[in-house]
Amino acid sequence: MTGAPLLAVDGLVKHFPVHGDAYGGGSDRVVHAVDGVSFTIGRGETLALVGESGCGKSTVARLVLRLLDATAGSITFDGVDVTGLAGKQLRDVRRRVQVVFQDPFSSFDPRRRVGDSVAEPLVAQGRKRDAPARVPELLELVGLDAAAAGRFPHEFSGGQRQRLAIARALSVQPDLVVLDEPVSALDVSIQAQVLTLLADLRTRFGLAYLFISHDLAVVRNVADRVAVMHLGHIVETGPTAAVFADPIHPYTRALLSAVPDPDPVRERTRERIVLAGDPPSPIDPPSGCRFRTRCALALDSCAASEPPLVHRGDGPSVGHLVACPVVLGAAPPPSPSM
């Protein structure tokens, strides 16, 4: 990336407060969604964010796009600071942030015809009198006919009320989308459909995106840079190549180690990382390392404190950041067997 980002997330907090128990007892405690998450987004690059289910990376898209206020660290948007705007200076942000959500379907008012949703930002944005000559535009421009727009969503296939998401998302013409697993509601024939859509879009518009997403397979696909997210930390980022051709973090390998192999030969005899245990609590997370509890590598130093992203190295590893002092300390050992 050079110039100055597009977006830059700093220090990046958000906890839910938890007010006892199922059974009205307990101390008031708070869920660690995010615990100071950091990252930048160059013009026209795409970063994916990737973990398991309840690592935080979903809070942290909802925490760009203002639908939740952050309980500490900064999001800076063009050079702005974003986390304490309102009224008019927010519009302003949100026109050139949009968002297209996991699940199509739900995206919609079943109610309201397709071009009235399609329209929505236009109308929310004060550009009412440019739907009737945007919205065909912008259908065509998504691979659908511009009849659609007088049809309702229970009348069009997954695949393409998502690109029904996508057209509604590009109606204010924005510099950054936020695809929250845009595609992991789909049939994998479907997905690849919507994927090379992103790209072309990409491309011609010069968007960034912010891809949130489990599937690994897709990411390495997409994505120029993957950050991976673990209970509310990024714990190694850097270029997408890079990563996935030697990863560094022993739950970055964990995860890599699950993505299946084309090739049947190797998939048989390769080696899988099985993580023992069950994964913490976001309520009451391990001190240190959070990872620690289900890792083969660590040390009883581990729990002593949060380990911060450090430089791999320079060369080809230039970029990529991993929280781990323990392999960072050596050469990076074998997979080891969790």
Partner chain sequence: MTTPGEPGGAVRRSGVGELPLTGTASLFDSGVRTGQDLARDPGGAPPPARFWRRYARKPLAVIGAVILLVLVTAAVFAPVIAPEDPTPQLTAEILADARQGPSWEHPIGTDKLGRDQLSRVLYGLRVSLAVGVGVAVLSVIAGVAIGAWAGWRGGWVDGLLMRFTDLFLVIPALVVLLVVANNPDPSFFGLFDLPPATEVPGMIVLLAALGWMPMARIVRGEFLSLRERDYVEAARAAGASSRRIVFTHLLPNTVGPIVVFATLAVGIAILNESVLSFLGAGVQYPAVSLGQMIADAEDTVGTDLAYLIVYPGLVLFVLVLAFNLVGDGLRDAIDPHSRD
The other form holds:
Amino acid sequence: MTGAPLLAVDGLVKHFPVHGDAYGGGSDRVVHAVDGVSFTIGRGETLALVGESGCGKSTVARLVLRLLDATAGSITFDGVDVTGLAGKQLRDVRRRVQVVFQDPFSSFDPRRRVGDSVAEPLVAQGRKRDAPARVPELLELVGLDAAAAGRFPHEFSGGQRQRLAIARALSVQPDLVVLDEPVSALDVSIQAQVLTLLADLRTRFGLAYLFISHDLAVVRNVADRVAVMHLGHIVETGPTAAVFADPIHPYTRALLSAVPDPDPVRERTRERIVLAGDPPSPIDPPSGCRFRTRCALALDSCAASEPPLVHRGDGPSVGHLVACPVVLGAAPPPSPSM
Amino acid sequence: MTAPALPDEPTAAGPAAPVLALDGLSVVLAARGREATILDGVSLALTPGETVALVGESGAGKTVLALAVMGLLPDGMRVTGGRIVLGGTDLLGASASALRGARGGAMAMIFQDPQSSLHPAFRVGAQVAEAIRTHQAGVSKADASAQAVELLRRVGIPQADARARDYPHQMSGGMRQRVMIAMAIANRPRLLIADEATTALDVTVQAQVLEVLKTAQQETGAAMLVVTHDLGVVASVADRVVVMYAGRIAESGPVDTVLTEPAHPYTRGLLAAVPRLDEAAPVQAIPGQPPSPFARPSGCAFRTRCPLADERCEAEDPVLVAFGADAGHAVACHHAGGPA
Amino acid sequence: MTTPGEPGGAVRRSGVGELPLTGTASLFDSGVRTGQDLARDPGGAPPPARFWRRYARKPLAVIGAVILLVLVTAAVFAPVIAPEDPTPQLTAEILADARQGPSWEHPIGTDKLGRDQLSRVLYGLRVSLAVGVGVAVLSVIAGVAIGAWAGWRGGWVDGLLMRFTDLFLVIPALVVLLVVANNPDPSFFGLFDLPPATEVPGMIVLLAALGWMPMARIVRGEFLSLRERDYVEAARAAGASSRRIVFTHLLPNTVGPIVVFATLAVGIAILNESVLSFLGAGVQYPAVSLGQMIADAEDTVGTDLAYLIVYPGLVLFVLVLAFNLVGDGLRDAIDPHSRD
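In place of the form predicted on its own, the structure of the form predicted together with its partner chain is requested.
Every chain and every other molecule in the complex is listed next, the one we just looked at coming first.
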């Protein structure tokens, strides 16, 4: 990757108060949804954030979109720190960062014609006059009939609505599209259509994607680089091919081994790491490495401090970072305090 | 409640007597004065200990099939033809009380969403015990509670005696689904139906629950019908697979045959559309969308999306017929096994 | 995006029931409906097109609407329809007509002072409707403004506004109504410059001040849930202003509850005014209200003069009932979860 990245996220933290009430009182416990996440996305690049429910991946998406305000850390878009932007400056950045959400049924205002919804970013950006010409173009771009603009969301299937959501996102020619589980609610054959469409649009317009997903096979299919999240941390990141071919972190390995393979022969013979128990609560996460309570390799030292992301090596694994000193053979000395 | 009027052993001789046999089952949905065929002449048999996966996309009719077997079709849908035979008893002719007795007794179902399947105001142990006492006359409350804890232990809930006193909201999704499995196997059913039972779970939890499901089935010797859209899950648990499209069976046969040498263009399309972990090759989409049951194409319902379709597909309904060398492999396609 | 040869406005008007419930004009209103898919979206809100069709399916709601139309027409044209002045100078000639039964001259008789009862009922209806509609409009404006502000802003703004709302809710309304209505100093010790509650505008302000709280709570609740919807988040992410989001997404999707509350509020306000009038604290001469007439005739029950209480009572009853029927009909027609 050369030059400054399109998006650089550094030390992002988001804590949510638990049972916060209207008086601002109540409990002072917090959910550690995102706890020090850093990554970059280059122009035209697809980074996938992958992890299980509650790992904080969707919170990262909302932070990047500035739908939530970060507790700490910075988000730099094209060289500009957007963390504190407001008003017109924020609106200018928002033109360049668009979003597609998971649920094709709540993505559209049920009372508005889809043409108006697709045109919404244009109108919000003060370009209402472009809408009548642009919307039919956009609809055809995503493989729908231009006449669809006058219809209501309930007249479309899930896959068609996801196409509409993509058309809406592309209406203002963004540089980055945040895709939050964009195909998770779709049937396999429709999912493949939408993935193909996303790949086409990406090459056509040089789009960068932040692709949020729990589905490892989908991620393998779309991403240039992948970051595996576990309880608010990135535990492993690197080029998709490298991470999938040679997963290092015990959590990544367990995650990959849990995906059943549609090939029955391979399914019977593949290595399986079945994790014991449930993921720990993000309200009171384990100290040090947050995976240690379910990790077969955990040492006492894992509880002492949060393991940093460390380069794995050179050659094909350049950019492959892992947050597990045990596996990397550099376990910290036993903590004297324990 | 009386015990279900079902014999303990299949009356027909021979080990292969099916637990469940569907014969030409048809289900129709009536809405706004129009009728749509949701299931169209589906025939299927499950032998004891066998796991059959029912796959297909939304609207293919797989969940409706499961609900029809359980006698739980939603309002507006009704069976218009065929037979559903469970252990020798025709369920369509059975009385409402016999059907109620069979449900949760001889046959049990696990749904996708354990949150809404469990009563939020009762402890999970009590709910499992209730399932036992409903179907087994003469079991005391204390015995049922002890059995419930034992069942929860068998489905892999740690500290089962303590967790039995939890309310559903105190458990994770995976744990709740285990409770549902415990409840389903409580009365040693002969047929277990799992309807997208692991779809809502995280992949690591899904792996655990699939293991529990397989173990539970082996221990009870039940036949299992797994309804899923996930071909990975199919490969993981099933012996045989039935691929459905628009209310009909497109292809069925042993898992190894169907998933590695699919003969129906739809099965091939599905397999090509699934992203794989081990290769970065782009997925191949099936063009178009499944037809609305209110506007089903003539002839083969898949022809509007099929690369092999010709005039014959439009004129003539393909029939499900034996295909190839593998026993039990059947395909409903005029071009079965044609160029991929 | 209009149909060739037709101006957009004409197309909009030509489609029966095509009136959108939103206040925002569509850029893409072609008036053409195609490809209606059944059964696909049970959770979605009904588009305006289905609204009247759904409303018209409820006979009671239609009856309510017809009655309401008749009563409103009668009230609006009371000065034309009414045979006489409802509050004439009590001349000897008028007083001589007291306590007359129905006749051609006085279709439902005269009251104890010889005034034409039909004219008085018509003018009373006018006052009741004015109070009811006025209170509903004011309550809705106040309730929507406060509820929307609280629900959209959330946080401490929400906390503050909701405590303010709670404050009004715990006020014993009847006591306040009686005190204020009987207070010879309507400015409330110089604090407010309110019109006296013995006149219609003052009564409207008073009843609205005690009736807006449920609206605020309803709107706040709707806003809190709607603002989490993906389409609202998408609009925010696109850079849409708060004002735009509130007026194009949140308010239009809250129209259902608002309309239902408004119709019910009319009926409640009419009844409250009647109760106050009956207690002698309602609108006073020269205004006529139905409650006042009932109060004046309370000693006639069981006598030949009972018709003096029957007619105003009947009109009051039918009026409130009609509003409730219309409210129920609107709720069912707007509710996205009711059957189509």
